[in-house]
Structures are given as structure tokens and as C-alpha cells.
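A lone chain, given as C-alpha cells: the form predicted on its own.
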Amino acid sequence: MNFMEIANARQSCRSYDPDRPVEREKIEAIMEAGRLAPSACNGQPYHITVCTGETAKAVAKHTMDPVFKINKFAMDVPVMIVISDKPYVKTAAYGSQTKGINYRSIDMGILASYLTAEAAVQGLGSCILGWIDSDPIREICHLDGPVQLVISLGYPGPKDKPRDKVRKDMADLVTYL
């Protein structure tokens, strides 16, 4: 797959096959893509925790909201990737403080893009979950830093059909000077 094929194929998966585990070699390929993701000063101010089995289900419980039916698919997800804070390297910390820019959030966004793009290459579905309860997930995963994102990962279920991408018109999104 070239990049444009990945960009066109990848979508947020909200229906997973709970009976189909993800092969370890596919998870490792996705983690390698994440390892290669660029970050400010190459500092990688995050930690990735891969949760499977009962740990994935425990994490899933803290990504859902039953009232608004947010992430109700999460209990069927075989792999939950938890992304938590780690300290900046000194140069990125200085730049972040001096410029008032949260490089960690930018770096985690890039990381999530790399992870989900490689998941698409591996034939897996993924969804970046921002609706999370950080503290319980942090406790489940024995983490030092706050949890910022959780990415669901698995084989798409039968209800996950390709959807048309709804995006802004190029003229509303890009200015050439």
C-alpha cells in the first residue's frame, strides 16, 4: 500500500471481531512504526502499553460512557494501546516552556497517526479514543504518567463497512501564498 491508499482506506473502526485475536507479529510491526514516529528533539515523551485479554477489557471499561453510548464497541476490542506521558528531553522541555507549545500532544498525535496507519497496512481496524478515564487506566497498566489516549485495535467486524470520507473542501482547508 502506498500512503494515499492507506489514507483513503483507514477509518475509525467501531465494530470489531471479538473472537479473532491479533497476531503478535502484527502488533510488533505496529509498535515498530510507532518507534519510528518523529517527535520533538527525538524525545518520544510517551510510553506505549499494549493491553490484551482481560487487561484490554479492563481498560475498555474506562473508555465508555453508557449514557451517551460513547465507545460502546470497546468491550469487543482485542487490543487496547494505552499512550501515557513520559518526561520531555531537556531541549524539548525548554522549547515547550519558552514557546508555550505542548510538544507532547503534537508528538502523541504523530505517534497515533503512525500506529493507526500501520494497523491499516496490517489489515486491522483502529480507533483513537479520547474519551477516557485516565486514573483507572493508569492504575490498571501500572503507569507513572497520565494516560492521554487509548487506541483500539483488532480485526473489523461484519458491521464495519467502508464509509465515504467527509472532509472540508480543499479551498476551505488550504491557502497557497
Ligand SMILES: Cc1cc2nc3c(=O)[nH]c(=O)nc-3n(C[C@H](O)[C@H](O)[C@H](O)COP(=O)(O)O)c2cc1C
Contents of the next structure:
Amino acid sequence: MNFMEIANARQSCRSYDPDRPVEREKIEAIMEAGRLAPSACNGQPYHITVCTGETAKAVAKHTMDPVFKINKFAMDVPVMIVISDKPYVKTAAYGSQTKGINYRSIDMGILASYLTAEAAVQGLGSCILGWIDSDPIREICHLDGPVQLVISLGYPGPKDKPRDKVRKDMADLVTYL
Ligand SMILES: Cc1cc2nc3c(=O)[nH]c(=O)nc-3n(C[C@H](O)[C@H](O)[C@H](O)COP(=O)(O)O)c2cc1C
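Having seen the form predicted on its own, could you now give me the structure of the form predicted in complex with the named molecule?
Full assembly next; the chain just shown is listed first.
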């Protein structure tokens, strides 16, 4: 797949096959893609925790809101990828403070892009989850830094059909000066 094919194929998957585990080699390929992601000063100020089995279910509970029906699909997700803070390297810390820019969030966004893109290449579904209870997930995963994002990963279920992309018009998105 070339880049545009991957960008078109990747979509947020909200229906998973709960009975089909993800092969270890596929998870490792996705982690290798994440390892190659760029970051400010090459500092990679994050940690990735791959949760399966009961741990994935425990994490899932803290990504859902039954009242507002948010992330209901999470209970069926076989793999939960938890992304948490690690300290900046010195130069990134200095840059972030001096310029007032949260490089860590940017770095994590790029990381999430790489992980979900490779998931699509591997024929897997994924969804970036920002609706999370950071503290309990941090406890479940025994992490030293706060949790910022969770990514669900697994084989898509029958309800996950390819969708047309809904995006801003190019004219709203891009200005050429
Ligand atoms: C930072 C971030 C947080 C998100 N949080 C959630 C979430 O909690 N639940 C969910 O179903 N989708 C979540 N999404 C997925 C977006 O809704 C989705 O990427 C967007 O609607 C575009 O659709 P697509 O991914 O299918 O192309 C999140 C995406 C990002 C980048």
C-alpha cells in the first residue's frame, strides 16, 4: 500500500471481533512503526503499554461512559494500547518552555498516526480514544507518567464497513500565500 492508500483505508473502527486475538507479530510490526515516529529533539517523551486479555478489559472500562454511550465498543476490543508521559529530553524541555508549545502532545499525535497507519497495513482496525480516565488506567498499567491516549486495536467486526471520509473542503483547510 502506498501512503494515500493507507490514509484512505485507515478509519476509526468501532466494531471488533472479540473472539479473534491479534497475532504477536502484527502487534510488534505496529510497535516498530511507532518506534520510527519523529518527535521533538528525537526525545520520544512517551511510553507505550500494550494491554491484552483481562488487562485490556480493565482499561476498556475506563474509556466508556454508559450514560452518554461513549466508546461502548471498547469491551470487545482485544488489544488496548496505552500511551503515557515520559520526561522530555533536556533540549525539548527547554524548547517547550521557551516557546510555550506542548511538544509532547504533538509527538503523541504523530505516534498515534504511525501506529494506526501500520494497523491498517496489517489489516487491523484501530481507534484513537481521547475519552479516557487517565488515573485508573495509569494504576492498572503501573505507569510512572499520566495516560494521555488509548488506542483500540483488533480485527474489525461485521459492522465495520469502509466509510467515505468526511473532511473540511480543501479551501477551508489550506491557504496558499
Ligand atoms: C485525539 C483523538 C481523540 C479521539 N477520541 C475518540 C474517542 O474517545 N472515541 C471515538 O470513538 N473516537 C475518537 N476519536 C476518533 C475521531 O472521532 C475520528 O478520528 C474522526 O472522527 C475521523 O474519523 P476517521 O478516524 O474514521 O477517519 C479520536 C480521535 C483523536 C485524534
